[in-house]
Structures are given as structure tokens and as C-alpha cells.
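The chain that follows stands alone, in the form predicted on its own, written as C-alpha cells.
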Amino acid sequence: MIDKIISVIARREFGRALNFDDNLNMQLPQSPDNNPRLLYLHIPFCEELCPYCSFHRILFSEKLCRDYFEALFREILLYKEKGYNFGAIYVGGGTPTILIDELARLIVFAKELFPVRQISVETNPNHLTPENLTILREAGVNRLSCGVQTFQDKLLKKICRLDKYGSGIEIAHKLRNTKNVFETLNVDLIFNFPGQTMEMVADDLAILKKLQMDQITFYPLMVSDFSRKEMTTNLGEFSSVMEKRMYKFISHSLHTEYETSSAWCFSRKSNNSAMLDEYVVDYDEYAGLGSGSIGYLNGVCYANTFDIAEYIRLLNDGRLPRMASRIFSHNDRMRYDFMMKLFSTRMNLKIMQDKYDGKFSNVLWKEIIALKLAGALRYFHPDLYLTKRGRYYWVIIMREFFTAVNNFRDHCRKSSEK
């Protein structure tokens, strides 16, 4: 009953959250101090359009996809020109290793303009080349996440990856060539999929022992609810009982080897401050770059438009490429905060008191004590911490965030195909 309370409350205030104003001005201010802050880049492009991912993305074209580089090249300068300072950058997609050549230039040029300090990409099975590895690193890249989703040829051939990105073992035998390239070697895990099987998820969890990953990310199956539709009538009905079921298992298999980074990341004891995927928890703030990114600065959530041809054309024109935006009242700052840091398992409160004035425990206390009394919250001073329980209440509430972020991408993709 409390899933599913807590399913409904959290879906409801993220869609009125991810409200965004067409209409707002869309000029980037000057940056307000010198803090460094995430830099995110979208590079939309992929060589299969997975069914079940909502991220934005198109049909791989080289000319396309070149031009949309020179673009991005052109938007970091804007933010250069504005003060911007920014101390890691996280590559997604798509599939940002796409053009590798591009991303190891886009890459050098930023580490030139910015005091970078971390940077991680994602890419997809078959990019796991030694050439690409070594373009990869030289660059500076120190962690590389691989969506894998599953190592289950059944569920891979279900799911359209087989063909392209190779069988399980395939897939295995390319990460175990891969590991210690990087700092940080993630892999990207789905659970929840129609037709996945309790046996499937601990197949993949052995193989993915047996490797001895760095960090694994195994988060639910997170659709839009135009994708969501689709799926189930290709692959079956979707099931919260499994959800919460897998979940358990998941966390109770590598509780031993790994620390949680977040509700759904597992780094090994001795990584556990790499990088993670969910790049909001490390960053207060972040700036979004490319087509169809959305981004979080000075209390101003926007998103950039969805249209690749209008995106290129806007910033050859020297003008930011924002399509919509949402100004966060003062108590929406202090929500998101709470939301994303206990995230990460636990947030210290004092920071956030001193960072709202001493107001935050003000607002929020009935959200704290409601947490509390249903056994998700602890708290030892100075920070608040979820507990096991906590954990999946979290996976819930940052499973419908992104559920609610995947319907304004539908959104915004329809109102750029009018």
C-alpha cells in the first residue's frame, strides 16, 4: 500500500514539476559565481533505435551527425563566454561514441576551456574496440559506462539488441577485455522487462560477478507512457509485485562485494567514489548541452530543443538552442535537493539547512517524519539516511521522476515533428 502511495503522490508532483513554459525568456545568464559545476553532453545519434528507450535520439547520418559536433562545439562556447565553470562532463545519448573521432575532439576542447577533473561516456557493446578504447583514454576519459540491459540472448533478441550488440557471451567476453582500461568500468543492467524471469536476473548477476565489474547499474525498466504502451503489447504486461521483488534480490546478491552509490548503482568497496550514471547526485546544478538536453542552473530547469536541424541552425546563428524552461520556486529547490541527495543513500541536513537559511527542515518536516514513521528514514547527526527500506521507496520515486522526464521528451519530440 505504501508503494503505491508513494507511486502516485510522487507521480503527480513531478508532472506538475516538469510543467515547463514555452514562452519564458531564453537568453543564458552570466554565471552567478565560479563554482564548478556538471557539464552534460547529448549526442543523439544511434545505429538502432532500442523500443523500449525514451531518451531523445535518431538514425545515426554522418553529415547530420558531424555538423550537430560543430554545433555542440559552438554551444560550450556560449557558456565559456557567460563564466561558466565546470569541473566534470558526462557524455549520453544515444550513443555518444557514435563518431568517436568527434567526441575525443569535443572532449579535448572542453578539458582546454574548463578545469575538468572527471569525465565519463557512455557507449554500447559493440564500441568496446581496442581502437576505440584507446582513442577513449587518451582523451582523458577515466569511466565508461556500457549498456548491456541484459547478458539473456531470449530477452536481448526481444528487446531488438541481439543482432546489433552481439550475444551474452559475446557482451561478457568484451567487458572482461575492457576492464582496467579505465578507472571506472559501468554496466548498465534492466530489471523489470516483460517476460524477465527472477532465473534470467540471477544469470546476470553471476556473470556480472564472475567479471568483477567496477560498478554496476541496474535500475527498473523507466518508459515513457506512449513507450510503455507499446511494450506491453509487444511484450507483455509490466508487473510492480517483480519490480519490488527483483529490486530485493539484486541488492541482497551484492551487498557483500559492492556499496551502494545510489539506490540503484553498486560500486566495488574499493570504488566507491567513482562517477555515477545519475550524474544529479554528484552536481547541485548541471548544464545541459545538445539536442533534446535538459539541464539545471541557477533554479531554472530547461530543456533544448528536440529538433537537430533547428538546434545546428540556432547556434550557427550564435543563439542558444533552449526550447523551454521552468523557473523552481524556493521550496521546488529545496524538494529536488532532498529528492537527489538522499538518492545517494543519505544527505547531511546541516548542509541543507545552511544552504536554505535554516528553512529547509521547516518545509520539509512532514515529508521527513512521514518517511521516518514508515521505516525509510534514519537519522544519525548530522546526516538523514534511507534504509533498506528507504531504498526502494527511493527506486520508486526516481523511477516515476524519469517516467515523468521521458513523457515531456515525447512531448517535446512531437512538438518539434509539427
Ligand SMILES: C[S@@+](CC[C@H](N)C(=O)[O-])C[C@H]1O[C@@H](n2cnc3c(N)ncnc32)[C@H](O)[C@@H]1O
Given for the second form:
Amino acid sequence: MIDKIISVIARREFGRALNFDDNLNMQLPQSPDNNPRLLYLHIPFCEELCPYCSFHRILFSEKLCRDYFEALFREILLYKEKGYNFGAIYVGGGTPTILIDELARLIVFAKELFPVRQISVETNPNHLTPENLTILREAGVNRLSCGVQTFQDKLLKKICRLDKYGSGIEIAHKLRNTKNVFETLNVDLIFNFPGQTMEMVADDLAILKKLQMDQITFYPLMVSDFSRKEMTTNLGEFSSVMEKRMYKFISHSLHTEYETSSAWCFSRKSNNSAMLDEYVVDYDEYAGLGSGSIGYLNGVCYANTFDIAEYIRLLNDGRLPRMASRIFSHNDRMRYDFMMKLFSTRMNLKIMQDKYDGKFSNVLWKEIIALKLAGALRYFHPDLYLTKRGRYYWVIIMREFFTAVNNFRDHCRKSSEK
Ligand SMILES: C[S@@+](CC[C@H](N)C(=O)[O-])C[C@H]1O[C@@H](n2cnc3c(N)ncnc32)[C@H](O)[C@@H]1O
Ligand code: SF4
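Okay, that one was the form predicted on its own. Can I see the form predicted together with the ligand too?
Below, the chain from earlier opens the complete complex, with every other chain and molecule after it.
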């Protein structure tokens, strides 16, 4: 019952928060300070389009992709001209390693402009070749995140990844050869696919433990409103009962060797300083560059155009490729911080009080008390932290958050197709 209530409230609130205004706040203001922020770069090209994925991605075409990288260089320069400073880069997709020479050039270019210390890149198993790994390491990548989803061939076939990315055994072999090349090797898996059984999840976990992966991000399947029909036709019905059971099983089976870096990201105890897939947890503010990127800077959340040709055209004209934005009120900002910080499973209340001139608890006391009464939160000075139960509530909250982001993406994609 509580799970359902949390899910309904979260869906309503995120739907409201992501109700962006078109064509407002399209300017990039001068950076208010020299603090290092996170630079997110989106590469939306893929060799195959997986049926469950609601990220912004299109089928690869080399000419368009090369023009796209050129535009991305120009967009980075616009941020540099406005005085922004970046200490970390996250290159996500799509498939960022699709043109490895362009990616390496992009990273080196950004490193020449900013004092970057952490670089995380997403990839797919077929790109874990010795040549690619050398190029990425020499470019300074510290964290590589590989999308696996599952090691079960039957399921890989169903989600259309078996032919392109190889069988479970082949993927495991590639991961073994990639170990210790980077500070952190993360693998992305998904639980609660329709038709995925507890035995399949148990087998995935056994393989992961044998591989001794540095970091495991185990996402709950997220279905946007627009993709729901296609997804249920292709894959089957989504079950929230299975989601809870599987999550408990995953956390329980990883807890001796792994620590929770977020509600669904598990880092090996010896590697817990690693960067996360959810860079939104580690960085209060991030610039989103590339087509379809979402950024959060100076209390403004904004999205870039999803139309790739328009993205390139605007940057060729020296213009910012933004299509929509929303100014967060002071209370929205506090709620956003509350949700993101607690996603990392603990939040320093004193830092939040200082950040918001002592007003943080005054605004959020109802949420804090309700979550404490529900057994989701505990307080040990100066931290609020999630209990086991709270961690699952945060899976629901963040699933709804990313679903709202996916709905927003679908909405933007549909309007750019008009
Ligand atoms: C967007 S992909 C980008 C990197 C790469 N192309 C890949 O497939 O891993 C990053 C990860 O997002 C996760 N993901 C994609 N669609 C999802 C969905 N509908 N629900 C949950 N996780 C999803 C997958 O685990 C995937 O590995
Ligand atoms: S899951 Fe990865 S490879 Fe598949 S479509 Fe999405 S971004 Fe592309």
C-alpha cells in the first residue's frame, strides 16, 4: 500500500516539476563562480535500437555522427566563453564509443579547456576491444560503464541484444579482459523485465560475483507512458510485486561484498570512491551538452533540442541548442537536493541547512517526519540515512523520476518530429 502511495505521489510531483516552458531562458548566463561542475556529453547514436530503451538515441550514420561531434566541440566552447569550469566529464548515450577517434578527440579537447579529474564513459560489450580500451585509457578515462542488462541468452534474445552484443558467456569473457584497465569498471544490468525469473537474476548475480566487478548498477526496468504499449506488446506486462522481490534479493545477495553508492548502484567495498552512473547524485549542478541532454545550472533545468539536424545547424550558427527550460523555485531546489542526496543513501543535514540559510528543515520537515514514521529514514548526527526499507522506497521514487524524465524526452521528441 505505502509503495503504491509513494509511486502515485512521486509520479504526480515529477510530472509537475518537469512541465517545462518552451523557448524561455534560452540564454546561457555567465557562470556565477569558478566552482567545478560536471559536464555531461550525450552521444545519441546506436548500432541497434533496443526495444526497452527510452533514452535519446537514433540509428548510427557516420557522416551525421561526425558532424554531430563537430557541433559538440562548438557547444563546449560556448560554455567556456561564459566562464564555466568543469572538474568531471560523463559521456553517455546512445553509444559514446561508436566513433572512438572522435570520442578520444572530444575528451582531449575538453581536458585542454578544463581541469578535468574524473572521466566516465558508457559503452556496449562489442566495443570492449583491446584497441578501444587502449585509446580510452590513454585519453584519461577512469571509469568505463558497460551495458550488459543480463547474461541470460534467452532474455538477451528477447530484448534484441544477443546477435549484436553476444551471448552471456562472450560478454563475461570481454568483461574479464577489461578488468583492471580502468580505476572502475561498472556494469549496467536491468531487473524486472517481463519474463525474467528470480532464477535468472540469481544466475546473473552469481556471474557478477565470480567476475568481481568493481561496480554494479542494477536498474529497475523503467517504462515511459509512450513506450508502455510497445514494450508490453514486445516483452510482456510489468509487475511491481516482482520489482520489490527482485530488489530485496539483489541487495541482500550483494551486501557482504558491496556497499550501496546509490539505491541501485553497488560498489565493491575496496572501490567505494568510484563515480556513479547517476552523476546527478555526486554533483549539485551539471551542464548537459549534446542533442536531448538535460542540464541543471543556476537553479534552471533545461533541455537541448532532440532534433539532431537542428542541433548541428544551431551550433554552426553559434547559437545555444536549448529547446525548453524551467526555473526551479527555492523550495523546488530543496526538494530536488533532498531526493538526489538521499538517493546516495545518506545526506548530511548540516550541509543542507548551511546551503539553504537554515531553511532546509523548515521546508522539508513534513517529508522527513513522514519518512521516519514509515521506517524509511534514520538520523545520526549530522546524517539522515535510508534504512533497508527506505532504499526500496527510493528505488520507487527514482524510478518515477526517471520515468518522468523519459516521458518528457518522448514529449520533446514527438514535438521535434512535427
Ligand atoms: C542508455 S544506455 C547507454 C549505454 C549503452 N548504450 C548501453 O546500452 O549500456 C545505459 C543504460 O541504461 C539502462 N537502461 C536503458 N533503458 C532502460 C530502461 N527502460 N529501464 C531501465 N534501465 C534502462 C541500461 O542498463 C543501459 O545499459
Ligand atoms: S540500451 Fe544502449 S544500445 Fe540499446 S538503444 Fe539504449 S542506448 Fe542504444
